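For reference, the chain that follows is the form predicted alone, supplied as structure tokens.
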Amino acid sequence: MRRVAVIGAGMTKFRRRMLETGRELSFEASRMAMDSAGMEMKDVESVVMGTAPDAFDGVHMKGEYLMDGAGGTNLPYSRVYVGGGTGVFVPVAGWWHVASGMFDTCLVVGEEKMSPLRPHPQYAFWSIFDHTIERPLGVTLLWIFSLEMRRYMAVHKVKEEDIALVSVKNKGNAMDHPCAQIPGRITVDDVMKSEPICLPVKRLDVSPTSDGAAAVMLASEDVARKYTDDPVWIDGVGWNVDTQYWTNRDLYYPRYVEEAARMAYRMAKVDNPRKQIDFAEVYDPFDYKELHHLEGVLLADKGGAPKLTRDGVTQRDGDLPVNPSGGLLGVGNPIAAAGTMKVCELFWQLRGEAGKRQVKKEVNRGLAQAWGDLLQVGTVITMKR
């Protein structure tokens, strides 16, 4: 197996209705990635594409439609798509096929563009629940989130205001990056005094809607000492499903998610992920799922998260900077592609070009997790310099 580096990485602005179409943020992102490693698509030799259903572009065969602007016209291209674990699979599928000697050099791209669905992407979300036992209970995922939500919060006796600092936190790292579609100077009375949604959800615990695309490029060992002297390794990759009835599950845990980050520690040889990583970007849709998916890929003790947030350790200058990007609550959730703009933050953090988003310590390996489908999916991989 060959050792697999990322020397590339390029993202669109999230925004929500976005005036570009789905191949054109496409184009854009692989244009970026292209430009970033010193590459033209003639040292491309293949294009893997993450995208989500086709009704959030509202087009059929959005995979084909999609392949050109991706760069994948007359090169073996494949799509993959694991609800919002996407954004992280769609590298971890490229890796796959660098890593198997397959190819030297692959694309991979995320898009969303969840604008043309009227009047919100729940409708499609819908189509996705059980039609006999499920969706007789008008159940949405929102609806379901509150529940996984209130559940972690029993569980561990969190309170609403210890949550809310996550989107504190997220939203003003956001204020850093040039592609954030929701940065803000927030508080956690805002939050708590923010529109309820569906109890204890409220508006500023939740990311928002966005289109949007993010790339990088991956190559073999031989090929990236070609193009950079500082390539950053993909040195682990894991991923789990677990059953599609969460109503079988306890909730207060994502046991899918801890057995995607054992995967990935045991092919990166981590056996103390709380020494060997030094930051990490965990999917955060809401609030709550930062704290979720930090302790599912054993950054802290079950409950142990809230007081990790509350104490500073997760701020950027913390001792274990969690999404420093800003996150999804605050640069946006395009579904797909939001996993893959947390793995461009790898790239630029652990190369030092992440501007004022650059956390403080010294990092040398970096973690970005993605999660989907109905509470089951996780999705891990490790970078390091």
Contents of the next structure:
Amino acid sequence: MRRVAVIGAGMTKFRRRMLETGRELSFEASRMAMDSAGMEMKDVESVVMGTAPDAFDGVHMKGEYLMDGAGGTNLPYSRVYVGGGTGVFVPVAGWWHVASGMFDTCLVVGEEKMSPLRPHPQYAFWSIFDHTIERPLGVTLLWIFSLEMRRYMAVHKVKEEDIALVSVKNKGNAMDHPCAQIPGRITVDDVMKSEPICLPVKRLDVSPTSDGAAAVMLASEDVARKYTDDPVWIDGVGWNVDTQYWTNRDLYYPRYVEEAARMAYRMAKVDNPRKQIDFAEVYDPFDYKELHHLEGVLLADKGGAPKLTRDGVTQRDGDLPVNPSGGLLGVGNPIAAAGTMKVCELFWQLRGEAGKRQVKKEVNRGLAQAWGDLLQVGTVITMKR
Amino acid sequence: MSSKIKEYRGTEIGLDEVKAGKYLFTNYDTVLRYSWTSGVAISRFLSGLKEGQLWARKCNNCGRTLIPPRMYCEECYRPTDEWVRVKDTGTVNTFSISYVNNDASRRKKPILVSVIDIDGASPGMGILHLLGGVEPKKVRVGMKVKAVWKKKSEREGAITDIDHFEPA
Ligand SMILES: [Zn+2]
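The form predicted alone done, now the form predicted in complex with its partner chain:
In what comes next, the whole complex appears, and the chain from above leads the way.
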């Protein structure tokens, strides 16, 4: 397989509600990624789009609806979708377009516009549950997160205060992100005293719903070298989906995330992730998820992520900076766009272009990971200078 | 090029601006109606509920007793072999105290939701249900619970034929 480089990245602001349509958001992010790569539409050979449930927009065939904004007109264009894991799966799909030799370039776009759905985007998630044995109980997506968080806490005896530290860190990191929706300097006490939603989940444990888009430009090695002296390489990709019978799995550990990470590590020849991964953007729609995922991608022992967090290891100036962007908790969570934003962050960090967000240590390889569906999909990408 | 980018695009609309009518919106309420078949396995499961019983499927290859029941074993990828009646008691695997409805609106009184590992099924085979008859503060992971069935005349072959689970 051929080497695949990221040579450009772009994104819009993330906000609860935006004037721009999904197409317009897609255009802004894609155009920025192409401009940063120095490319025009004639240089784009293929386009992969990622966007989550159609129900948010009330537009069926959403991939087609968005395609003109994403630069897909009259090109080999497709939409990929694995729930919340989509944002990192889009560059994975873009990678195989180029690695296979089918195309020299691929524009990769993640978009989400959650605001149209009333009274709240949360309502769309109702329909992901079993129609006969789960929906009649009144299930909501927040239930499964809180059930998972409780199980994680119970198995490892983790305190809510330790989990809250993640929210404090990420919202703080987001203060330096120009696109951030809910950055802030908050305390553990603020999180603990915030409104109960589905305990143990409280208001400040959760990322917001958002509108936004993010994009990256991929190129084969030959083409990349024509455009830049400083390409960033995608050296590992992985994905995995666990059984839909989520009540039959032990939710304390995301084994599918581990499988996805192992797949990416095999490809990247990473045999000691803690030494060979310098920083990570793991999926953090809830604060405990960052801990859960750090363990899943083998950057922490099972039950060991809270201590890393407490010890400051995951801070921007720590040994293993985690979510230096500010993550979903701080920058926002337009689902597919949020995962792609993490890939943009790897690109900017690895090129030393992250400005005030630049991590202190020198970084050569980063990992981005997303997660979703019924607590069941893991998508992973590793990128190297 | 993050540090080289001058401007990130996107125009925020505040809730106050929505209310003030500053922007135009097109509103639409969609009504889609569905009739879902319950399938081979779940139909049998539902008839069991009507009788006040919980039924699982067993795979004789891996030996797992599966609930919710399915006609195939997803791990062995072969048909499952037999129906096994399991108990209507179990253990709280995890639980949550929910203050929200599925449209994110607030509930006046929280409800207790739980994954309950069912006695007689293989370890870790749980189902989603509600807990009742217990103070939220008293619920613990690992707590033994039993089904509280609706009156026979009120059962209709639905997951809600079990009203909730309560401490055993
Ligand atoms: Zn089997």
